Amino acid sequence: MTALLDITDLKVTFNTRYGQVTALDGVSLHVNAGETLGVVGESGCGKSITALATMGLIPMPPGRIAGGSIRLAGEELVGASPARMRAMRGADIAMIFQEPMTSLNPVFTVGDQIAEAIMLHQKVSADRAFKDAVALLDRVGIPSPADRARDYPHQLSGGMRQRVMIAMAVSCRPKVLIADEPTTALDVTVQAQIFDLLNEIQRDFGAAIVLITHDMGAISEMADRVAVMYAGRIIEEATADDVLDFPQHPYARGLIDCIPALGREEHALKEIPGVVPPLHLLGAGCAFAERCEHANDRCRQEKPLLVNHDHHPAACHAVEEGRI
């Protein structure tokens, strides 16, 4: 099957006060129509940069796509003109941003903001676009959609704002939908509703979904396949069941151990020591070495490659050598 979105060896750099740093170092991902790919990792691992690069939203300067390929339905996006990217955003690929209050315009009603995207890509009248916007608000489960369409973002709850973002993202039925932490700061019942809504939209529209999250619970709920990111690299990739049942990389194991479980003793809840290192301090070896109990001199000196092991690919010397 030909991937709908195919990212190959993507490298993104930024000019900083510390010099040029590499934010993405050879990232390769793909997602097929009707499939959900989960991209998981802590803040600072490169998940959102991957999404922004795919959308053509990396600020240049200080950022730069230094290498690699991003193909959407066979069309190369790296090097595409700004006009071409504007035409594709919303129509072919869309993104649900992490925080609706910083993504929605506070001085326009939510109905007008959805209608604007529809008018831009579908070339319909303002009246028709607003009616379609109301229908979309109804479609994503917002009560009294005709009234809510005339509300401003601050008049809506967090869950309703997130539904508005989803309505805007799917307004032109994009082929690929990128959801960047779509349930951040929402309570668990609203999170479940948002995931159900994304699943329903995927069934109806056949879209490919890239779900960016730090939550392995969300991965178990939504994803067909999982790519684990750390310090700008993919360090493990497989089906969701394989990663959750047979995690290879110590970092993936740590993320899974951080999931609270009913009936588990409080002292059994684990944490990953330390934090993701600043990009300008990355050395020649494995970026996870300083946080890993299995690290040795080779781990600190030689960067591991993403290669197949017993179950699926992982970038870890300890796994390769059978030490874990």
The other form holds:
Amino acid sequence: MTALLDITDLKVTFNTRYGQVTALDGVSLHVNAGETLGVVGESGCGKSITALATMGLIPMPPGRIAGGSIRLAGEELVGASPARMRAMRGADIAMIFQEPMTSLNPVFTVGDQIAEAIMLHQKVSADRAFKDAVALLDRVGIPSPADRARDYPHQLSGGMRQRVMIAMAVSCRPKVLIADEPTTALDVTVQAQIFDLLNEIQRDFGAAIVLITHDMGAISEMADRVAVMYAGRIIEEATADDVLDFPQHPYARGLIDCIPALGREEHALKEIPGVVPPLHLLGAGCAFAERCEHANDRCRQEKPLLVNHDHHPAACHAVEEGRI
Amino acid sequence: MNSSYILRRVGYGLVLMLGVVVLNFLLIRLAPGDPAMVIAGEMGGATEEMLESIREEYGLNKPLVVQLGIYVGNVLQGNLGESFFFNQPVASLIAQRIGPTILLVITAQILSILIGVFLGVIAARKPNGVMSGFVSVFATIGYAVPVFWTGIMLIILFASVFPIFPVEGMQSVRLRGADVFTKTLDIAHHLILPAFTLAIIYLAQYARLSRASMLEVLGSDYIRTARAKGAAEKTVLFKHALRNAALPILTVAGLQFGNLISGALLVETVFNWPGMGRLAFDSILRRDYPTIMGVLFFASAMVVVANILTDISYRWADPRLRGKS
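Following the display of the form predicted on its own, present the structure of the form predicted in complex with its partner chain.
The next block holds the full complex; its first chain is the one shown before.
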């Protein structure tokens, strides 16, 4: 079976004042219909760039898709005409953003903003679209939706606004829904509600979800499969259970060690030393080598490839050589 | 939009106008020169007795506070006094001239906002593009060049070199008996050069301001959301971005209105436009106090009204401001 969304060897570069940097260096991902793929990694590892590239929203210039392919239901998106991309955006592939507080236009009512998304892709009257918008607000669990539809974003709480964003994103029943850290800006209790909602929406609408997050808790709750990203590359990919229970790559292990566990006696939370290196300073070797306690000379000189080991694919010389 | 808010704003405006009347009166009286001499001068040589009787007649020998009281009382009854020069009520002098001024000022305001904002939006699409450079250069020139010079250059260009527009006045004499439509067209034809002259300086400012404002808005998350919906670029620019970028533009438009009126004074003089600006200019030279104060009164009233309209349009443009006072 071919995947619904199939990203192969995607390369994205940006022109910066440090010269050209490679933000995505051969990223391959796939999502099947009805499946949830979690993409995890620290800030700056390329998660959001992958999402924006898929949406055709990379600002060009300074960005450029330097190679690879993005296929949605068999149709190639890299190099598709702007008009074709516009027709697909919001209809076949939709996105929910990290910041519900700023992602809605402050000068239009939320009902109008959802109705606009509907009218962009379906030949319906403004009246019909607004009624559909109200129904969608109801569907995403907003009380008295007919009144709320006439509210402006500033009159709603963060959780409500994220529900509005979700309603807007699913308004045209997209095949793929990309959720870029949809709960980062929200309270913990609201986070759980949003995840429940996304799960329900997926059941109802049958969309594939790409959940971008750095929250391993969200992964365990939502994801079927997980891809771990680091410095513009996928460094480990497997089912959510495999990654959570048997992380291979030292970076994935680090991420999971960072999760505080109930009942475990701990004096200080573990952390991964250092930060993601700036993209323009990446050398020839493994990007994680500087932060890795298992790194040796080979790690510093040769980029590891994503290959299958005992459990599942991971890009690590130490794992490959059985050193960890 | 609640009407109590509008009523409150109009109330503030009236109080402000009263302050303007008092201030106008005092400012004019602080200026050196004796109006009695001016009035007498118009009638030929004057003896001290004549001057004294003129002062008596016009109430200029009363204490300043009493004069102020009388003036404010008259203004409150709608009486702006009589012109020293024309021997006519100031109100009727202004009534004859305020129409052309309002026409000129509002046309210039609309031209400068429409063209300026459009240029700014186009420039913001490609901040490093040719259009962006053109707007910056044009804005600098437009802002630096004095309005009377622009007027004269436009007259030379469009009246002498390419004689397609009339050089002066508001109506052609030979159309006296023509129908309303022909007359309207004729006025519009006369209006183009002066309105454009007045608009140029502000047009340049609006272009720069809207370019900067749009660039800021285009980096917002909700613009990305609009693109993610599949909205076309022109919808993103003119619907989603411009409405948000409009706030600083509205602010400046309100503030500029006063400058526009003083700019109209020069433009009216250059183009011999039969408006209030010419009257003000001549009245200042003649020390015609009641007329100057009357003109200032109406100019201030126009600024106050413009500011009330700005405040109201603010609340139209940004729903976050509604429900707050």
